[in-house]
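As structure tokens, one chain now follows by itself in the form predicted alone.
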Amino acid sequence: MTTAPDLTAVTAGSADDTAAEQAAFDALIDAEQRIEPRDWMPEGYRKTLIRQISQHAHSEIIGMQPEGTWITRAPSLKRKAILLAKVQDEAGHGLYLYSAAQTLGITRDEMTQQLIDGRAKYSSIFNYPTPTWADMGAIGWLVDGAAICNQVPLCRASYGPYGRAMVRICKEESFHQRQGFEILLTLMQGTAAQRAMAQDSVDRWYWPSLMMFGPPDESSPNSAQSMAWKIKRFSNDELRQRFIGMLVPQAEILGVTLPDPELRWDEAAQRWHTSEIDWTEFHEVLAGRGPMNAARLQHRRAAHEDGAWVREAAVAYARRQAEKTERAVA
């Protein structure tokens, strides 16, 4: 007579295996070692990484749009070439990050579909318009500056492919920040109209750049766990404080005024005191109701649809090459 399997023993064994794998994972994290794609990882860790890395990749790709419209309108051939190179860098950053996310078991097609369907998030900063050339300076100085402040610690992220991708990305972002600073510096040394244009741009981009670090720590649902897993190294508020501390002396050199009348160093608290950030605006933009949300997604959707023939041609070519190889082997 066939005896039924002892399911209790199987379940207990599986639980023991999972506990051992969890212990090994925790030991790697505690020892500041990298988790690699073939290592066991908790499902929550995997999902958190997919969410964060794919959102980061989407942000790089959508972030090409505000600047792309200024390539043909830049004031000189040199400026056009520099801006074109920057936009190309951002495309590369997106590809690095999509590749890193793919090691976690999600395909690039899935991530792209989530973005164009409006189911995936990307940085709210890219849903603001860029009406003047000075915006190219403000984006470089403020937006890329915030990105550097946020992303340099990610070079030490516990997930290997993510941390390694961030090393090159941060090197290139540092050039983008310097480019933006130089654009604003040139404008501030120009005519009264140019100085006014630069200040207006800083006024419009300053607060959204502070929002890039995410909501206050007490309102951030994912920060604590990400820090425990050593994906993130600093909290949202810590990074925001660090960024403000970088901006203050740079603004003085530029000659621009940061648009916060309450901004001051609090010696007793050892932190920057600021006006209250308008988190209602942040959540509205994040929810898809910002000035350029619909336009950004529509442009990305149209580009994806227009490029369908390229993807189809690439697949057909790969198939023919594979068939040729098979016939040669046979």
Contents of the next structure:
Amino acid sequence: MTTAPDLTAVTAGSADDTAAEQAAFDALIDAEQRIEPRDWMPEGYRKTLIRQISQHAHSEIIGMQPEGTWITRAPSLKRKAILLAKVQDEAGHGLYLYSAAQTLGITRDEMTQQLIDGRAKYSSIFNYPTPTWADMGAIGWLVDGAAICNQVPLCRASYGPYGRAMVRICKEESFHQRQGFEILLTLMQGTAAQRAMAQDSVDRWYWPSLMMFGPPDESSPNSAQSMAWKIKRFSNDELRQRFIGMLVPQAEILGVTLPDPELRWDEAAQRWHTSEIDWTEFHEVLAGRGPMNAARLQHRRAAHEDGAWVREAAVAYARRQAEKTERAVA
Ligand code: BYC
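The form predicted in complex with ligand BYC is what I need now, so please give it after the form predicted alone.
Below is the entire complex, every chain and molecule, led by the chain shown above.
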């Protein structure tokens, strides 16, 4: 339904022109200025942004599913209203991000097709199940907490539409994180069974939330270039460390235990010492073999097919409106 902007005018040119354009692009990046959709940009920069922003958009859209199943089962009207608002925010984030990616010359239809065909990646974290209400707390606290650590620096991403979209998204994520923390706090102040449910949920979500930051720096093929282009501002491991530092005091307030017996602050190395993350599990999930990969994609595909009549009706309506305008002008 959407058409890609014609970018040939800003990408074509002689070798001299290209060198001058590259120099102008480099100067903008060096000066911490923003690159805007109509500015010249290297093809690799465009592709990297389309890859990252579309994966991020898909994550928000698929990320509605694990929580969406709890909307009808939330334990009170107030909890239901809050969860409904959070899931709606995630749909909104997906839409801002798809719009930001569209400014780079890919259509919404292409991105959707890549997702439902299983060709696109989305965050590994959304391939885990949500069997208990406490999972709504753990997702808010850990998953949105990790998202904030990862995404606050993205507000300064060099590509204007991405950085600006992230500002609003981060404000909303911070509300999401607090609501998750508050769900866990309430459970931890409840009965023994509620405390056990909260701890079990933290045990299941802790390691996958650390995987959200991506592979270790030495096995992250995209980091160096993305940091040079100032899309990413910190490495995967730097952000993971920052996240652990944020969790430790909060876990103490909650009264939950982070499920890593080796976790401690290493004063000499000035970093958190942790057990080894299970990278085999991470790669299995990325390869589509996580506990919920197939169900998530199947659900998204079915929703897309069920919505076909809405898209067709919108196109037919737009056509009729255009014909009406044409007749009025004639
Ligand atoms: N899951 O070279 P690397 C949310 C892929 S939604 C899956 O380090 P990069 C929320 C990576 O794509 C939050 N794939 O890559 C929503 C790459 O593969 P390709 C989602 C992963 O891009 C609803 C390969 O591994 N957040 O908060 O430099 C409810 C090598 O990695 C993952 C974002 O999308 C992963 N965890 O760095 C609640 C943030 N990690 O593309 C909450 C924006 C890595 O080369 N994205 N891969 O085939 C980023 O900041 C970066 O893309 C990453 C990875 C840090 C994730």
